[in-house]
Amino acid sequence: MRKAPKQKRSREMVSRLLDATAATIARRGLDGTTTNHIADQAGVSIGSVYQYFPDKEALVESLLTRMGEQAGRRFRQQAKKVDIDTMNLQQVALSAIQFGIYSIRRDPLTYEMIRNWSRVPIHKLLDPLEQAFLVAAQPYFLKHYSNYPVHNLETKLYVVINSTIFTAIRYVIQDDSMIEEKELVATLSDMIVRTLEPVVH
């Protein structure tokens, strides 16, 4: 971004430009979107776009940052809605994975960004999501410590969260996967449980 939006009017303009970027990419796709299309969608001059963003890539990066923050909030809301504290680990894992896959599939913008994950700064979207998982998981394991006395919890959470996210992303963007979604979700859930459950000797 060229300049940080400090005044209310500037913040509103940046939000308007990001809304326009989101709507245009969802409709035209990443490759079919230009800054002129975004300016038209926002109802502003191209000069107004360049006042805040030097190019399309900067708009996409800022949009991904906003999408990541929104995704993190949605996940935390979902965790409260289903009350994960009352679930066992298998149920928590299944619920989170199903919600993640559904969220990607139902939103054309998210799907388009995920589909182009190697060409955009996808970490701007995924890092807040990873953080949301960690924030939700740590209190859960503290509350259920007697059932899941996990050593190296943070490391193991990092591995299972990122393994699950990237496997789910790859699955969703494949056109002709031979794996059934139900089977994938169950296998990922089993992996999470096996990694985090205590080893019985």
Given for the second form:
There are 4 protein chains.
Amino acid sequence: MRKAPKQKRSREMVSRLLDATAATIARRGLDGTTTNHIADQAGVSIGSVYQYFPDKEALVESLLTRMGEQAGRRFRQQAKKVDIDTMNLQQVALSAIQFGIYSIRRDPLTYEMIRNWSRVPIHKLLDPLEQAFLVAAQPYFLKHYSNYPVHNLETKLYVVINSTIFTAIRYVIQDDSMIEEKELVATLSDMIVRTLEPVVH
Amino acid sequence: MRKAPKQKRSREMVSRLLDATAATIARRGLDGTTTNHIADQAGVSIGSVYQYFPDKEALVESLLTRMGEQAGRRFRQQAKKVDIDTMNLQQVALSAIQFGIYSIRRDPLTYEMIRNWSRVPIHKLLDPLEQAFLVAAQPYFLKHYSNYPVHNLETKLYVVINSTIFTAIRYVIQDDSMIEEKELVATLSDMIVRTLEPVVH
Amino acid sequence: MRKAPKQKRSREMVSRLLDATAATIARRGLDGTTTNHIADQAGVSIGSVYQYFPDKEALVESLLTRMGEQAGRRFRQQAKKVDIDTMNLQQVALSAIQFGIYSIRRDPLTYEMIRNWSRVPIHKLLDPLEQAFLVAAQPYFLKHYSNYPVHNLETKLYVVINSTIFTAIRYVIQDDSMIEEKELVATLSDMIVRTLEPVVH
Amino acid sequence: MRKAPKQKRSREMVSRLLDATAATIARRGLDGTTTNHIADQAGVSIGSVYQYFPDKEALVESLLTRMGEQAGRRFRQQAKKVDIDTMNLQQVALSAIQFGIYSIRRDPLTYEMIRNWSRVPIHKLLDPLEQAFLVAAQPYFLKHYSNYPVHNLETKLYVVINSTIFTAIRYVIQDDSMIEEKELVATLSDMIVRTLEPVVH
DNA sequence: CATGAATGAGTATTCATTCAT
DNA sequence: AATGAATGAATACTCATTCAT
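Could you switch over to the form predicted together with the DNA, since the one displayed so far is the form predicted alone?
Zooming out: every chain and molecule, the one shown earlier first.
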């Protein structure tokens, strides 16, 4: 009974600090973000930051975890609306990639995190997405290809998801202007469909 | 005539500094590498480093360029040995990926560079590889599919190469133990073959 | 109420850092002064220096401003004692210059600052002095020459003050032993009096 | 006989190095000038520079000495043309100052040297000028004021010359826009005339 | 619990000068 | 005498983290 308010206050503080971290990274980039910037943004002292997080790394990791959860939730909500019976995989993949590229381009935080994927525990963001995609895809495959090898599916999804994400990222970041975005998106979704296609005997 | 020895010495120094840079990055990581470490490793003074390279960035870029050239050369040598008539694309891709993953696992330098792909001009390393792959693949496509749409091929190769590289990298770096390496390699090469397959009418 | 002690502490730190800057420049010269020397002299860490001043330049500028304020104050105090009715301008100027030369000779800091006048914002030091002199001189001119052309006075004071300061500085610094100090001072004050003398119709 | 060509070559080299120093300081400023820049500009190796001058300081000092000699020569040539009988001191001073300000503004080398007067042995430049002015002025005073106290004259010229030079310098460098250049020049020459004026009994 | 002042290790780069060739 | 490659001391500034209040 006595602990409740403290825990609530604590949860509020954590959330506030993560908001501040997100806003700061979005505005100043990962390299440009200092712990003091985050404290300022959160409107608390730097000491308080260290009361709730052991170090800067923990702050970023927590933020990524939260981003992963949110992204997974959004993905599941989107997935609900898709009518498996009328839309084919190509269409779904295409709009998903388009939406993904758009999201990265519009969300500086995600952009910055993914840009620095090797320096942050990016899997905290990607794993939930992968998981959500896996769950959402399962019924599709069960319906269309009744005996799709499920274990195989997992690896295929791993390949397909990572391929799509990082190819898209590299394209967005490095602005390889030789290739049209439309064509890239088409080729990527083509890659997805072809790769996921069960082997035809 | 008089300049020859100087040019040679200069080339030797450049090479020595790049070796030192490579060794230092391999041992201490990109972030842990300072210009003074490089000078120490090369056995020269820090001043000499700046006599040959304007700044740290130039050092890393030159190293990546050299790595790209070497990788391209190695790739072409490997490609020579492949007998297009007896080996199919699946087999080629499979051994190439296996070799690639092995290389990254064994070469901490490549590992570190690719790990920091967004902070270094990684294209200096990847472009020659892409180019080499493109050149090596051309006869294959000419042989098997006489009128493969070449422009389309470019985008497809972009997708295929980046997908393979970054998925492999992510796999190696993050040690996603849920998936077997063998299966990943198989799935990746499968993805390559399926994606590059011309559309069958 | 709560901010008071902090502001006090802050003011104390600023003052302490300026003291340290002054002492260090006085002892080691402007070129020989590093930010770490200043921190050492102040008995604080280098980080603290940068908590209160954005860079070295700001430190020097603040010091000059403080020096200007102090010099202006001292000048006004001296000026109070002068009895306009009994002392003439020649006498006032003479003692002022004597005092000035003495000050520079005894104060290595002022000496060093003025020696480097073109590399530091020396006007922060000289402007208050000029202003103080202008204010102090006004009643004198009002009394003796009721309708002295004020705008003209500004330029004349500019010439007179700069001439005096820099000629004295050059004399002190370069130790031109051909000329007696007494004679120089006399000639300078003579110059001042003659130059400020309103035109007689 | 055998030494002659060497001495000639030596003199040529010294002259060449001074030219290079002058050009480099004029173009890059005193702080921006390195010994290697000078060697490049002279088209010789840095080692050769140190064959002829012990250090950078000696290079600058020699250059200032040469500048002083040239300035003195130019001054004497100008002075020849002035007709003492028809021109009065006010006119001479005025045009001299105007010419001086113009020279400093147009000659980046002189500007840069004078701007850094406290860090270079500026007297090597100014002493010959003072001397030349002293010599040139002597007959003028002898003619107009037959029993002008000569010793006094020396000090007065010291004051007048330094006052003029440094006030003008400060004006040019710091661009004190509150004061019109015309007015400053007029006031300075007024100061000169009034100060040099023999005491009227 | 909160504060925020203080800490100090860490790093890229410059340039006058030397000396082996 | 000439070369120019090599030297290396020296310096301003950052920022994650601590701890006394």
